[in-house]
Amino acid sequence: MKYPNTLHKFVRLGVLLAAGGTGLFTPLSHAQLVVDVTGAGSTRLPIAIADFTGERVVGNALTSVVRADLERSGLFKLVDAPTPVGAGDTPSYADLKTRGADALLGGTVTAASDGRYETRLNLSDVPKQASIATQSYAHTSVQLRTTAHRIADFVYSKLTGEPGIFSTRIAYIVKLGGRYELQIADADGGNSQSALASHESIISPAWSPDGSKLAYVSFEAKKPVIYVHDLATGRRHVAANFKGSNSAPAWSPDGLQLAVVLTKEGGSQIFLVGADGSGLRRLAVSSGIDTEPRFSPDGGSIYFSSDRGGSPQIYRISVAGGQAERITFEGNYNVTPRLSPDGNSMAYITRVGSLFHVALMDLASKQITILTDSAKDESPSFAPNGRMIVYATEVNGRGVLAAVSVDGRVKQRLSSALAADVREPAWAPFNR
């Protein structure tokens, strides 16, 4: 069987068939994603990340991740800082200005008697020769990557005025041969962990609003069944296992309900069900295929893909039911709606000729921007700050992940070192 791909036939959005062996297997422990930056912002802020003083080995481990995070964002240009700068040091502003730096991050790492570390930071404005903000973190040696991502978020937030996303996570599916694995990794692709491994297809991962659970579809019961998986305990329960296909779970903003696609009454139709599997309610009646539901951020509406009008398009319907409103009109193939965290825009997949791209629609003005130039894009997912979109695409016949900024300028590619397909990314919400 080919890896599930919504681009080949629209009917596969509603009902996916699986084949293969059974049972679990050893996780793909080396399926770390590697990030390549393929595009950057039109203007990048020059920043120097100095080596930290104090515990140099720990400091170097932190600064290497912070530098990689900021450079990968496409919004910052790294400038060399010739000497270490501690949190309380007065830097050589004249030298930094000559080097072209507008900002400087310095820090000091101190070891505590209990084996923990304290990292103190100072972010400075070079032209003004003044401190912008200070911060400190207590952490262990095994928390270096997590702490470094938090430091990068601190810098990003202070210099852009928006929350950073370096501490967030992404979920995605890895397929190698006949093996499937649901993995969770840091936003930079590092620290990947397996949540589920199987010889049967796993598709459609969706994060709960608080980031503690994943809903997904597994074919391990020889049919598509929707599970809700608690990431802290590893326990899961069945949320939908009705007659026929159970697919495309999407969380309500309060985390109490799932919008799902069922064929229990014939055809692919959208239902609402409690996250615990209770209280099933059909949302709408359609003679076509209704699939890929997504709640609006306010929880009042559901956006979905449907061919009810003759071609695959995106519609919106109230969670109370009623008449569905068509949203997309440009082109004859528009699917996979994903709402931005503020609800002002919608990412989706559109077909232009024979190519499938990630598009962005301003919902107020209906203005559409094509964000990608690749050919087989699918599964867009917004970062929780709304500034980036991760999606799946194909390069040299292999599934990889990519990310693009909402203005289309910053581009990244995330691929596995293994000869594996990586698909269906879902960006987690901010940690709570």
Second form
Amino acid sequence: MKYPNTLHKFVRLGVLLAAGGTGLFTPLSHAQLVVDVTGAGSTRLPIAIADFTGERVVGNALTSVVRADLERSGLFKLVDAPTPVGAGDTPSYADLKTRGADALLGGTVTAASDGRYETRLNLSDVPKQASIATQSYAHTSVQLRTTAHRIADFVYSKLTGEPGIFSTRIAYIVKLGGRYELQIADADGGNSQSALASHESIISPAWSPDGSKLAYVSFEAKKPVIYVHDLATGRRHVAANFKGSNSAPAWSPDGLQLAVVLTKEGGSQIFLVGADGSGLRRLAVSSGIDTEPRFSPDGGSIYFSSDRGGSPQIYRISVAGGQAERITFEGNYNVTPRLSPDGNSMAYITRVGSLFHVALMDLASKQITILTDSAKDESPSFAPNGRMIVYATEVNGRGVLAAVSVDGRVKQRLSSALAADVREPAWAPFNR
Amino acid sequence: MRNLFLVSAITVLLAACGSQPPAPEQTPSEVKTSTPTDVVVAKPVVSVVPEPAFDAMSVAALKDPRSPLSKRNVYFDLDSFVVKEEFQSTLVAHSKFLAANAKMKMLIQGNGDERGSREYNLALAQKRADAVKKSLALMGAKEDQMEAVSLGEEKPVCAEHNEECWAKNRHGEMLYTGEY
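Having seen the form predicted on its own, the form predicted in complex with its partner chain:
Up next: the whole complex, starting with the chain shown before.
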């Protein structure tokens, strides 16, 4: 499909400026996280999202979420559409053009006799007065939010050429008083669910590549132990509980192995172990600290932080072992390496003076961009389309999550409505 | 639940106590004609007052404020993993206790301050636990009696965000069977 000129221009800009979408929003009663948008892309596409014909039977629950998703992505500017536009209607292009809209989304919701709905969409180019794409979804009334996120993903991908992340999830830890919860919410903060509650800390949640499990470190046994938790069944098993500490789990891209940090042989050292806890082998040997391992997306190497050179820096080693190569050189504190989904860049935490920021390194050129200006940033995690990075930071002494686009322009903040600390975010992979 | 834990903790302590050499009576109020069974700890306590003596190698001594064994924390300087001189006498007492009570086990929990990466801080605090363990081993405690683990920044004893507080959080804590 050939995009009209205005959209095509936007597509190129969108890719170059590299903003992504995550509405971190809390519209519904279940939601516990509140989002503020603190920065937007420099070029935003004006789009009108008309109410869908027939949508009133579901309380306009689709378009309200679609608009919120797209707006918070920082890539779209919403333009009012005064009347509902059905999927088969010919809209008033002249009026929309006057309003400044470049794109229009219309739709029709039809109720079937069995209580299900069919929602049909039509995305069109306003200056060209032509349809760009159509799509339809069958859903129930409890799937309205999910469907709305999928619609937002559809619009996002048609207009930017990249997959949207409105349907993805984020895992994180909430601490309220002496209670810790591992929660999972939609990327907009809605629909949060608790997977585990404990009176001891939980850290380092890591998604399995298929999104079905989380590995994490729990202190419920008065020491750090690594568990693998199946989200569908709620069942979990111990993946590593050796003498000493067990921490920093990272999944291999095939989901069969975990890189873990154990102290059983002295010092914090990196081992590989089957996700079922079998077949332990030591990866590297150093006299100091080796920790925070992460597989490269091709599975061939592991990035980790180590003080083997004196100060904490990031290194890379082959999964076969051998010599480690130092990756970071600027500054005296660079930790928590996280590879982008395409493997071309690495997000990490760097200390500048006494402040901890999220930094991004292009691995080929080694060029570094510091993406944040906050003071206590930790735990960066890439969105699965590689456009946004969610991280933990602190505002007024409280732990909150924030997200920044990889170009540093789009910024969002996600804090708990309760007086709770939110921390240790991990962005889930795309649903498969 | 907590009560249950306490009860079981006490049970374990009592059980462990049963395995001591000539185990003294458990009732702490009772005045014992104490036989200082082992050589034992020169400096401590004794100077206080003429009071009921205690068996320095007994499990009861672990909780007795007169005993150096009741001291369980070793504090560290910023970015340091060296056990300071002032904690030597405490560690001597604990290593002797472990050597004399082969069935007792110790969990050493390392702690650190909150600045920077949680996982990296976990590894730093592990160094503190390892340093305590190494000291005890050098003075006679057996490897298999001790487990050095890290709580990183997850269990701060002081919650404020200043150096005074962080100093309190940079410590290794020694816990015995039944206490963890």
